[in-house]
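Presented below, as structure tokens, is a lone chain in the form predicted alone.
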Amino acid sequence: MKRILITGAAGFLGSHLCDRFIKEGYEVIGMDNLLTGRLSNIEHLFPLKDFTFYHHDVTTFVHVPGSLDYILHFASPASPIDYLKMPIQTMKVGSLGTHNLLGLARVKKARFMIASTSEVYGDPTVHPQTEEYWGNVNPIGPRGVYDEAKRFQEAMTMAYHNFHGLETRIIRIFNTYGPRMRMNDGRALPTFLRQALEGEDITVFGDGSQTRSFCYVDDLVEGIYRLLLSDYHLPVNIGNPDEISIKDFAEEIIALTNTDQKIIYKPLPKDDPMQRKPDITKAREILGWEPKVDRKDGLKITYDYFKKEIEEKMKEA
């Protein structure tokens, strides 16, 4: 049975690893420190032999006994609302964390995935972002601490690739949604969907008409499992290209949930990128992915959850 370490483990995509690595056979260990991760979105899987849990800050020295075949590093914050509020935490998860378990995966002879992002393209010059662009970036802006951080990840497990030939992927995630998200990390979907749910206006940030791409979780999950049993060391970017303008998006999430919200407009925060939208013939060419599931059905399931997810914690009020 092969193992495999997950960091970011009780976190929206690292709970959903968890999930894909144990239906495909592997003994899963799981570690997160807790800081944005939630146990409930992995309790389901404490019964189940095949699985542990740690709860570790891999930042400091990351220790797992036994042998390990693969590592993927997909602890992070990952909205602007935590790396905003914990700065530090995301600079470190990326350099000390990433450094952390490329030494264990070099020690541990295991292959090594970081979750890289979309981010790391900045405000793009270049449209769609394709991976052969080195990005926009401001290192000292209030986003620099999030997009520098996994520029770094990027350098140093090629580094370690190159240096000591260790095999390595990474993966360039652009914007990516489904079960499990936090109504409250800030980003355009989740707020969107909690705030038409708990009846309050949409709001949106600049005129709306910067675009996004959003690719549903499971498509995601399978583009990350393909990418890790590949041959390929370089980045590849995983999304869904179907381009989507903030403001009409606003209204796509209004007409899903029935309601009669506004949507009132807000300055754009610094740095905001205005596109974002992956080119994905690396991804089709190289591990023959692209994504399934249609915007609509993946949003309505999203929209399920979310509504559960109130429901419940009106009961529990």
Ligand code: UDP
Second form
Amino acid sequence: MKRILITGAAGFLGSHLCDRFIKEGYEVIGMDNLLTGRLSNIEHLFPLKDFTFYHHDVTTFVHVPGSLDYILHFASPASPIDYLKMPIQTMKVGSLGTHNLLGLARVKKARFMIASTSEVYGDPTVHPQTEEYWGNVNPIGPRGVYDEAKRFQEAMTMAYHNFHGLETRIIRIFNTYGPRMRMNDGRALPTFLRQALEGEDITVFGDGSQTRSFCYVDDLVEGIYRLLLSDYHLPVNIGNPDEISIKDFAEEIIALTNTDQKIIYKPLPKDDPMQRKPDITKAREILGWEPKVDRKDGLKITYDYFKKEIEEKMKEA
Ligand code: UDP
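Could you present the same protein in the form predicted in complex with this ligand, rather than the form predicted alone shown above?
Whole complex next, starting from this chain.
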């Protein structure tokens, strides 16, 4: 049986990865300091003999007894609001955390994967973004703590690959959504769905002409799984190229949820990327991967998840 360590296990993506690797017959060790993760995301795994949870902060020395075949480093605050609130932790988990886990991977002779991000492209001047594009990042802006930590993480991972011969994988994740996202993480998609559910007006930042491309979580997890098992060590974009402006997206949510909310406009945050869409040629060619879930279907599942969460909170109150 293969053993895999997943950091950020109680988070949105980490918890879905734990589920997937359990399903594939792996022994899964989940690690999280619960800064933004929630135990409720992985509670259902606790009774399983092939799942262990360590409440640990990976920015300090990481020890895991026994062998490890794979390490997935998915711990990090990941929404613009989160990393504005926790700038130092964001930098530390991407830098010190990555270094500690690379060290662990070397000792265990494990294959190592990092969750990088489309944020390495900053406010991109190349569209759609290919893996060859080096990006347009403001290192000292509000997003710099996340973007530069992730860029450092990629550089450090490549250094371990080139210098120590470590087997490494780098995924660049574009905007992803689905159940277990936090409704209040400040991101557009969960915020708009929550606003529709709670009868609030939809807050569009700027004039809403900026674009994003939203990928459903199951598609992303499939891409991660394929990349991990592939023999390709350079960065691969995984995301859904179905691009939409934020204003059109707000209107889509209003139509899909059948609400009569208005759109209200708020100032555009500093360094907010104007366009974002992955070029997924590499993922298609190397992994035979492309997204399968239509935005309408994914949004419906996510809407129902948030609705249930709100109803359960009301019952508790
Ligand atoms: N956004 C918005 N209203 C909100 C939250 C976000 O218009 O209530 C915008 C945000 O300025 C950005 C886009 O929606 O242009 C996507 O933001 P998100 O936080 O989801 O992620 P990002 O891709 O910027 O990291």
